[in-house]
Amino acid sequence: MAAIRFTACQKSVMNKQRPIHLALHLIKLPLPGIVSILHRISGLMLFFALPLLLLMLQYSLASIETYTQLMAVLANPLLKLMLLGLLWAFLHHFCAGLRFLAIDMHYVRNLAQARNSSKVVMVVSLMLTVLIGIKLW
C-alpha cells in the first residue's frame, strides 16, 4: 500500500479550506429539517411540562377549593401564553410524530413528498393551535 505524502503547499492549502469553527446561525436548513427539529424541542417541552400538567389535573381533581384557586391561577395572561406554547408544542409533536411514521411505513416516497409534508405539519399545527387557542382562551 502506497503512503499518500503531501506537499508543504497542499497542506496548507487544506487547512485554509476547513471552517475554523461551524456557524450554526448560517447554515439554511430546509423545511423537513426545520420540522424534524422543531419535533424534538416539542417533544423536550413536553417532557420537562409533564410534571407540571400532573400537578395540575391533581389540583383540578383534589376538591373544589383547589380547583377555584388553579383557576384563579390559570387566569394570568403570561400562564396563558406558556400553556398556548405547551398546546403547541403538543399538537406540532402530534402532527410529525404521525409525517415521520407515514415515511417510516413508506407512503412519503420523494423528495417532493417529504417537502409537501413538512408544509402540511406546519401549516395544520399551527392552525389547529390558533382554533383550539381561541376557544379556550
Given for the second form:
Amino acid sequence: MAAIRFTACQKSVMNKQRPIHLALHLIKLPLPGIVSILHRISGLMLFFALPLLLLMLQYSLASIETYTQLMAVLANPLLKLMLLGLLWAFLHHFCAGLRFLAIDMHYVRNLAQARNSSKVVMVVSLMLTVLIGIKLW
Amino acid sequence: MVNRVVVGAHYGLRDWLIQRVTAVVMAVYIVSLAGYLLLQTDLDYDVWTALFSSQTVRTFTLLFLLSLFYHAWVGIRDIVMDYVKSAAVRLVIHVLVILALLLYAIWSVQILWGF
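Mind sharing the form predicted in complex with its partner chain? What's above is the form predicted on its own.
Every chain and every other molecule in the complex is listed next, the one we just looked at coming first.
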C-alpha cells in the first residue's frame, strides 16, 4: 500500500484556516435523521425503565395481593401517563427497528423510500400509542 | 516494513449481528404475547399466572429477556462510545451497565420461577 504524498501546494491549501459558515437557521435534521435519533432516545428510555418494568412483572405474578396492589398503584393518572410515554418509546423503537432491519436487507433503495418509510414509522408508532392508550386507559 | 492490514477487533460485526438476531427474537415474542393477550376476553390474575406457569412460556420469556439485556448492552455501549469522550468515565459506565444487566438476568429467573 503506497502512502499518499501531498505536494507543498496541496498542504498549504489543506492547512489554511478557513472560515466556517454554518447556516444554522437553514440546517434541519431530515425526517430519517429524526427517526434515527428518536430510536436512540427511546432505546435509552426503555433501558432506564427496565428495573421498573421487571418490578411490575414481579408484582403482577408474585401473588394476588401484590397483583391487586400493582393495579391500585397503576390507577394513578400520573403513572398511566408515564407508562403511555414508555409505550410510545417501545412502539417507536419497535417500528424504527423494523425499518432498520428492512434497510439492512436492502428493501429501502432510494431517498424517497427512506423518507416515506420514516413517515410511516412516525405515524404508525404514534397511532398505535393512541389506540393502545385508549384501550388501556 | 511489515505490511500489516489494520483491522478492528472484529467484535463490531458480531455485536451488529447479535443486535439484529436478538431484535428478531424479541419482535416474534412480543407479537405472539400481544396476540394471545388480545384474544383473552377478561384478563385477570388467574389467566395471567396460568400463562406464566407454563414451562414453555417461562423458557421463551427468559429467552426474550436475555435477548433484551444483550440488545440493551450493545445499544448502550454504542451510545456511550459516541458521546462519552473520557475513557475512564466510559469504563465506569460500561461496568455499571454490565453489572445492572447481569443482575436483571438473575432477577428475571427469580421472577419467572419464583411464584
